[in-house]
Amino acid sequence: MAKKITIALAGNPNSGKTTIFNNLTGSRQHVGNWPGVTVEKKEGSLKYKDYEIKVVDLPGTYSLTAYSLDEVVARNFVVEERPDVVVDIVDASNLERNLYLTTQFMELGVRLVIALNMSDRAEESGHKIDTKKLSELLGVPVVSTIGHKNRGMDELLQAIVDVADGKFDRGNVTPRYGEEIEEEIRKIEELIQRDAGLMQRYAPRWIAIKLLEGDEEVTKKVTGEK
C-alpha cells in the first residue's frame, strides 16, 4: 500500500513556486478558495515510487508575520495543519532575502525541505552557491532546480520523501536573536511549557517570539480569544 504525505509548497513571490507545482503535478490539480476568504487554493497530487504525495500550494509570502491576509492563510495550513513536509522555494539569486521566510520555517520547527531555485540566474550574476554548505549550516536538505527548466523535480521529491521518514537529522540549528532577546524567549517559553495544551499545538520557541512581536494572531490563540 502507498504511503501518504502532504507537502506545503512555500515562498516569496516570484520565487517560481508555481512552476515547481506545475512541473510536480501536472494536470492533477484543482482550485478552489481557502475556507473563510477569497484567497486562492492550489492543490495537486503525484506519486513517487511508493508514496502518494498532496501537494499544497500556499500564498506567495515574505514571512510568516501575519500582517497580510496571505501571510495569515499560509501560516494557519502549516501551524494547524501540519503537513508531513514544507518545501521552501527559494530565489538563488536573491538569496538573503528569501533566507528571511526560512528562518521563520526554522522557528517553527517544522520538518523543512529547501528548493534552491533559479540557480542558473543566479550563476548567470556571478553567484555559485554551495548547496552543501548552506545545507549543513540550515540543517536542512537543500537541493537546487531550474523550475522553468524542469530540472531537479527527482531530486526535490527524494528530498521530501527523506524528511518525511525521518531519514534527514535536522540538529539543532535554530536562529539567534543575541543574549537579551534570548533571555526574554527563555522566560516565556518556561510559561508555555506548563501549559500541555499549548506545548501539543505549537513550538514553545516560535511561540514565544511571536508573544514579543506582539503578533496579535498568535496572542489570541494563547489567550483562548476569538
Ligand SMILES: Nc1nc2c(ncn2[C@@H]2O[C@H](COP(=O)(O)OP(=O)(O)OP(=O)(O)O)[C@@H](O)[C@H]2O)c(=O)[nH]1
Given for the second form:
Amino acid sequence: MAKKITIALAGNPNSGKTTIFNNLTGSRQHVGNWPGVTVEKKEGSLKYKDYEIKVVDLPGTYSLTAYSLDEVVARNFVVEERPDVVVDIVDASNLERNLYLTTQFMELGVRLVIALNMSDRAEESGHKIDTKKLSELLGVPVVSTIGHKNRGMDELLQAIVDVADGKFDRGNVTPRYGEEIEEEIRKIEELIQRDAGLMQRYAPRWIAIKLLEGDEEVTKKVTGEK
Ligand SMILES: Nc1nc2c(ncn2[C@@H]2O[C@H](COP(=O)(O)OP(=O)(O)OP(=O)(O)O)[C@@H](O)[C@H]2O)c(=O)[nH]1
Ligand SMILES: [Mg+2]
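Mind sharing the form predicted in complex with the ligand? What's above is the form predicted alone.
What follows is the whole complex; the chain from before opens it.
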C-alpha cells in the first residue's frame, strides 16, 4: 500500500515554486481557487518509491504575518491543514532575505525541507553555499536544486520522504529572542498549555510569539472571537 503524504511548496515570490511544482507533478495537476478568495490554488500528485505524494503550490510570501491575502492563504494552509512536510523553496542567490521565512517555519514547528533553488545563479555571482553546514545550523535537510533544469528533484524527494518518515530528526533549533522576551514567551506558553484545544492545533511557542507581536488573526483564535 502506498503511503499517502501531503507536501506544501512555500517560499518567497519568484523563488521557483511553480517550476519545481511542475517538475514534480508533470501533467498530474489541477488548478482551482483557495476557498473564499480569488487566489489561484495549484494541486498535483506524484508517486515516489512507495509514496503517493500530494503537492500543493502555495502563494509566494516573504513572511507569515497576516498582512496580505497571500500570506493569510499560505499561513492558514500550513497551520490549519498541517501538510506532512513543508518544502521551503529558497532563492539561493538571495539567501539572507529568503531565510527570514525559513525561520518562521522553524518557529511554527513544521517538518521542513529546504530546497536551495537558483543555485546556478548563486554560483554565477561567486557564492558557494555549504549545504551541509547550513543543514547542521538549521537542523533541516538542505538540497541544492536548479528548477528550470530539473536538477536535484530526486534528492529533494528523498529528503521529503525521509522527513515524513521521521528519519531526519531535527534538533530543537528555533530562533531565540533574548532573555527579556523569552521570559514573556514562557509565561504566555504556560497559559496556553492549560488550553487543550489550542495545544492540539498549534505550537504554543508560535502562538505566544504571535500574541506578543499583536497578530490579529491569532488573537482571534485565542479569544474565540470570529
Ligand atoms: N536561473 C534559474 N532560474 C530559475 C530556477 N528555477 C526557476 N527559475 C526561473 O525563475 C522564474 C520564476 O519561477 P516560478 O517557478 O514562476 O517562481 P514562483 O516561486 O512560482 O513565483 P510566484 O508564484 O510568483 O511566487 C521562472 O522564469 C523560472 O524559469 C533556477 O534554479 N535557476
Ligand atoms: Mg508560482
